[in-house]
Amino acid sequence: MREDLLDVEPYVSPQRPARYRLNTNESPYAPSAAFLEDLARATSELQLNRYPDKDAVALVNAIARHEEWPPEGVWVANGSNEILLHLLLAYGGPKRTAITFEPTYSLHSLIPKITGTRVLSQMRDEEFEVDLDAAVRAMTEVGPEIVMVCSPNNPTGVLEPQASIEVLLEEAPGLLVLDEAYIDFAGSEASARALLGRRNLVITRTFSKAWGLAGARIGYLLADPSVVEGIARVRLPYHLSALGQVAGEVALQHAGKAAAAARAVAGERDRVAIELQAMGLKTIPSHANFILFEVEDPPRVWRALLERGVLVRIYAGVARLERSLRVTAGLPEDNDAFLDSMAEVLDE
């Protein structure tokens, strides 16, 4: 094994038997029934035993009438974090850079790392936003080829400022990789999608959280057709399955449900973060599917609601959210029996 994976961990996202699961940020809505007699409709005249379309041009044309984007600048891959590493593969590698702002999404670094990429991590501010002038700084002297920041912020659920973002481009002397895996639940006017114009700016997304097909593996990114055309350099034939694709292309028909599936969970997300500050807890602004709010002893907390059949995120030994716990914004009663547990947790 390469030397310098060896202090590598493998991504883990701990799953535990539970009747309420709230800790990977999955939709709670299952497809609609419509949404399903389509895809089995689409999936019942796929010839499986040819290979799919290499280019998977009938999605990418779909995403691009979609987000109102040339077909050129738009890429598509088994979820953004295929997305990640295809980037990172084409922009990044040995004697390479990428900056991350922790605590973030964890595969910011660790994409980077097993593709022999350098990471220099930066800390967030108090208020878990970019810090500007240490990011500014650390562009200057380092002069990474690739700069990656998630807004919505995962595990914290903070929207990066425009302006911030405004800085990042202006200052980044690479690519800047803004990770929008959660923007549908932070409102239409929320992305950077106006920024487009930027040929340094690279926009992710993922059909895996608003559009309810986390097993489907699909996602996607905006660029200048530049960037597309470094990717598909690196990419494997015909990295995107068939049902894959047609599973993208069926999604985007049923645009309509998915955004109001969205705003019913960012409702649920805030009724939830309401209660807990009743409680007396500390909770993290969130845009995003999920609130991170704080406890005296996360480890025991974790447990007893575990003991209740809820499953929530713990953060033990990550720098800044010692004391911090994450759940999933559910349906009302998975909510509500979440709600129930904690105040018994509480009051024991």
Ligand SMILES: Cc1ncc(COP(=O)(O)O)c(C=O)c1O
Second form
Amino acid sequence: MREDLLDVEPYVSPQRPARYRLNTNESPYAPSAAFLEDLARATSELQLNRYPDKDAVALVNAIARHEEWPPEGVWVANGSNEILLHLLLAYGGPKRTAITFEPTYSLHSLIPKITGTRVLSQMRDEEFEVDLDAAVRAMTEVGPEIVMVCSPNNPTGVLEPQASIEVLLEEAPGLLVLDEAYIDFAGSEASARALLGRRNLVITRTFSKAWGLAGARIGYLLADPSVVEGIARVRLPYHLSALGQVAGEVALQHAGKAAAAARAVAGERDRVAIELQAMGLKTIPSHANFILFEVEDPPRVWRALLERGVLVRIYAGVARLERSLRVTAGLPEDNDAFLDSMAEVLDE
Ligand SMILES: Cc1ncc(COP(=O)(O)O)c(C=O)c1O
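Switching forms now, from the form predicted alone to the form predicted in complex with this ligand, please provide the structure.
Then the entire complex follows, led off by the chain already shown.
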């Protein structure tokens, strides 16, 4: 066992059987019948006895068309987690440093750690935005090869202002990896996509959230083609299965449906936030498909919700989240069940 892994906790997102699963930010919408029909047709044409296209050319080209970005600057992998792993394998590693802004998605520090990269964690400011002064100071002092920013941030839902992204891009001595897993819930103007001409910007995306395909494991990045050339050196041969590749291609043919579902979820998110506020609870303004809210006794509320069949996310021992729970926006009836249960639990 590597010594530097001894203090690494394996990733856990506590799962419990529950009727309303509002804990992992998945889409509540199952793929449509039309999507499944097209997927069945496409998979029946695959030659599964053969290795897949190692460069996933058809999927890369389809993403490039969808994003209006050159295919040479697109990379696909098994979820955006594997995209982050590829980035850290190629650009992190021993004697290199990644900066993260906490609290954030736990893989932003776990993936650097497992690739032997030193992690420098900075706390976000009062509003859960990146503390720019502290970030610039740290970048100047440490010269990190990688700066990891999540926007909208998980688990707070906070969208990083475009002006901050520009400052970070300007000051980062290496890559700025901008995790936009939840960007489709944030409205059309929210993405930093317009800044992509900058050589050091990497935007990561996933089909797991707004696209409703968490089970298919597909993620991608958009970046300067030189970044993709670097990654090609660390990936395993045939890393993305033929099944994953066609699932992504078919999903892109149904992009309109996914966008409509994301809008519906965003509407429900806002409704849930308003209802929680009406119960007297503090909520963090969210641009994602979940809401972070504060209660006096999170373990009690978490357990009481679970007894009512509602599973939300709790953060034991995470700095700044000691009083927080996070709920994913589900179908209207899921959200009603959550809100009714919350009202009961707070009355107790
Ligand atoms: C911010 C963020 N990035 C990436 C991921 C990983 O997504 P994927 O399923 O694409 O690996 C998640 C999953 O919860 C996430 O919250």
